[in-house]
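The chain below stands alone and is given in structure tokens; this is the form predicted alone.
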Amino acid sequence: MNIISYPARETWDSLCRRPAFDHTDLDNVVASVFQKVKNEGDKALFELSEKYDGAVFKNLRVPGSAIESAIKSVPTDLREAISIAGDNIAKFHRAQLFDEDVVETTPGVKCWRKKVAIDSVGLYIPGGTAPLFSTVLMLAIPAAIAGCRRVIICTPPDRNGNVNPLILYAAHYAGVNELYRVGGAQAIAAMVFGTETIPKVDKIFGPGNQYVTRAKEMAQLEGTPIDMPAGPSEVLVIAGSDADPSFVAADLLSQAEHGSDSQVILLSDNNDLLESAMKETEKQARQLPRKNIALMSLENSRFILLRTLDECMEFSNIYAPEHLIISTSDPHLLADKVRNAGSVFIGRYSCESAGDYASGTNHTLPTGGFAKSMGGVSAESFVKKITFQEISGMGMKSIGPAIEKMADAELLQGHKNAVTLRLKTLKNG
């Protein structure tokens, strides 16, 4: 790790690039998985699970007995922690759904929108190097609040075909009892096409590795929408001279330990802070159980010295981080200038881990710069909003002539006639 001091603005774009990957083989692998699952259904899922995960088992659906056993195995203190997180997630997401007013755009013309839950959704829960049971809460609780009729979970099993009990417990807590032990691109394909056992869903949610992310992108080409192309984790920290180097280092490592392809960025206008944070990061990294992963991730890191905190904010808006932590003497001053970020953490005690688990906000967030054009998962992600309009005779008299003129200008006589006939009827009483 080295400090990059006062980089010229023309280099900022290159400094904001994520680690590059060769997608040629990735595309071929995922495309072949899709084709195999589409043609062979469950048979393909068993074969691919053995090929890629080394897992051999007989039934794709997790049996109720396994869920019951998982419920009993979770310690009381962890249950209480999950309950605190679940309550906060529910409170925050429940507030996101509200009824909209009927708008009378013109006398006699009423327009409104009605929110309707997506019928069936599929949640992908990673279970490889870390069993992300918190992601179950982040996705299943908003789905329940939205009122989705069917919610299924796909998650990779271990070599014995078992799913991590914490994932099973979190699913039970969130009210999901339809779980399938299949991971990777084959799980996404199963939810896109449907198999003898796993149903086709209307929308797919959840993070994953580069194969899962590419599979989700291919899902859209097959007509199944997704929440977002959530790729490797990332965090950007803006630290002032009074920031605590140990806090900053811990925040960087909380993302670096996610995966070797994660990226962490530290920006400051104070070189002493950068040097202290760098030393602390190296020290803390070697104490982590996942230190090898964290150290590999740090190879993609950036420690950048800029002239002012305002410049740091400008750089951050170009990078558009998944997580943005602002640890300065007046963090709200910079927070007001945020234009692009997935989730923002304000002040020295607002660590990214809080958003990952228990503050109530959602941790399924846009990565790879997608925060420039989209936000994270919310309760609204699980609903569609249908527009309605009701036009009275008075309303048609009011807007009809404008519709006729516009349709005529676009050479769409059928559109015009639909209005003209109504206006004649109204004129004739």
The other form holds:
2 protein chains.
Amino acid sequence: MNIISYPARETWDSLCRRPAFDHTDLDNVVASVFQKVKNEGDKALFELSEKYDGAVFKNLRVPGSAIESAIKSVPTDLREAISIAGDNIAKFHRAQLFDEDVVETTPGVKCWRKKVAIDSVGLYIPGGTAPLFSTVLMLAIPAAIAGCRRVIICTPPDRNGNVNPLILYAAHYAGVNELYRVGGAQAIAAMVFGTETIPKVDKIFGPGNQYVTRAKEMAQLEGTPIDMPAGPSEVLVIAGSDADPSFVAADLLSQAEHGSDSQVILLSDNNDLLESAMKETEKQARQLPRKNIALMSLENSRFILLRTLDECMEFSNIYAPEHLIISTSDPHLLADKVRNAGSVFIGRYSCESAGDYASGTNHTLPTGGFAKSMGGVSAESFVKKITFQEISGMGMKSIGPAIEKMADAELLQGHKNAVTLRLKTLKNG
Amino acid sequence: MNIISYPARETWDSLCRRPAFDHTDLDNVVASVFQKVKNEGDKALFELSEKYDGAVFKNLRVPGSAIESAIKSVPTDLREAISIAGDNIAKFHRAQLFDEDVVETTPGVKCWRKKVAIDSVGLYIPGGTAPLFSTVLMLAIPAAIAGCRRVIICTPPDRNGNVNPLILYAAHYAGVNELYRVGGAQAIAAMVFGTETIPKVDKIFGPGNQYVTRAKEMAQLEGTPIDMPAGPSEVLVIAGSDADPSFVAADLLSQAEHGSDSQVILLSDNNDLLESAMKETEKQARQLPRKNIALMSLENSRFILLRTLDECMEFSNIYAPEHLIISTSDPHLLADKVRNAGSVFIGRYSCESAGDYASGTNHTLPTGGFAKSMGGVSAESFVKKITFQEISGMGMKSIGPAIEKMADAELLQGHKNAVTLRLKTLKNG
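Having displayed the form predicted alone, please output the structure of the form predicted together with another copy of the chain.
Zooming out: every chain and molecule, the one shown earlier first.
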């Protein structure tokens, strides 16, 4: 780790660049998994689970008995914690689904949008070393609030074919009891094509490793939409001279420990802060159980000294971070200038892990620069907005002639005729 | 054309199926165009324009002089029509961008979302036989309302290298003056990778032929989001016994004339209505300039008799039409039951062409069953919703312990530490 001081503007683009990634091998693996699952259904899932997860079991669906014993196994204090987080997530996401007004664009021409739940959704929850049950809450609670009729979860089994009890408990807490033990690209394929056991769904959500992510991207080519493409996690911190270096270090590390490919950037207008934050980061890193991962990730990290805090925000808007932490004496001044970011944390007590777990915001957020064009998962991700219009005779008289002229100019006589016939009856009536 | 009477439930899925489509050849063409444009930039665009559009010209950008003479060439009555449509589109889309409330999920924990315009967007406008200037309005007006800083249009030139003056006028009307004369998959590639002349954009919008559509889908794999995958256009009409057969026929034909692959479905609980609508459709079709296209499309159309209007709505929800017209004596009764549709037209005067041009709703809508999971283009399509959170010391004291427990259970010590450090200073303070 070293500090990059006052980099020239021309270098900012390259400082903001994410590591390039060749998808060719990935694409071939995913394509062959898709083909196999499409052709062979459940049989393919059993084979691929044995091959990739080393797991042999009889039923894809997690039995009710496993869910029941998982519920019993979760200690009370953790249940309470999940309940606090769940309440806040529900409050924030419920507020996103208000009714919109009817707009009368012209007297007699009423237009409106209605939010209607997507019927069936599939949630992918990663397995692996850390059981990410918080992601269950972040996806299943908004799905329930939206009113999705069928919510399924796919998650990889361990070598014994079991699913982590915390994932089962969180699913139960959020009202999902249809879980399948299947992971990787084969889980995505199952939800795209459907198998004997696993239903084809209308939309797929959730994070995963590079195979899962690429499989989700390729799901779109097969006609199944996804929440968003999800790459390695990122945080960018803008720290002023009075930021607490130990807080800043902890925030950088809570990102770095996610994976060795996590992206960590610290910007400041103050060199002393950068130096002390760097020292703190090295110190705290050595105390983490996942220190090897964190240290590898920190090797790609960037500590950058810029001339002003406004310059820091300009840099951040070019980078478009998944998480942006603003720890300055007047953070709102900068927050108002955010143009590209997934989720913004304002002030010294707003740490990323608050948003990861319990403040109420969603932690499924755009990475890799996608924050330039899309926001994170919300209750809206589980609905579609259908437009409605109702036009009275008076309304048709008002806008009909304009429609006729435009259709005529587009050489679409049939479009014009649908109006002309109506206008005729209105003149006669 | 013939009437399908009371089809058994088991056959509904197959009646709702869209024509299957092999993408292999398409994928190869698009992939090679992407590669060429990525490697050769503008040079590739000139070559491909000559190859596919037969057009040779010097500058990709449409010159200001062409826009100026286009403005002068549009007759007053058409300008007025565009202005009526534009006003209504602006009114409806402006209403979609209200501010959301701050939600205090726990005392001291404030969360909110802010809509921020996507910086740069690219709009694709098809050329071909009919100059679809209405699509310019449907995309450029919401982009302006959202506040996108840079809006560009790509549209194919004619054999002389010119762009249709109505497209230029509509762009000028909607505030876009950066137009490039390039079409097909090469236009999409230019906006994905950027060339010497054409900028890489943050998101691509707009309809097109099968090459353009597939190129947009593949743009997603290159990291550029799109509005939606757009296939052949569709209408489903539910007509009651008292619907006007000539209106119904005109509505079916205003869809059928779009292309020979357009999908047209009429459902009713009344056989007489179906028969008279069919006769009217055949009669009106013969009078259309685009009758060959309309008649080809009608060959794939379906006139289906079902037992009740409720059954018609159930069928429609399985089909998930792009456009749904409800022409029954009590249309709201059915409209309340819509679960899957792009845009719904209620009552005898609400014809699809109203929504295509001038009522105010957007005509860029999900096709091919995507209405199950997504809505049409709106002003929201041109913004991202960024989440913000601000947590006070009190707020951190309330939710901090829950975060610590959950992070601990997920084995993410760094996440926990970011909270523990803050709680410590709060206890000392």
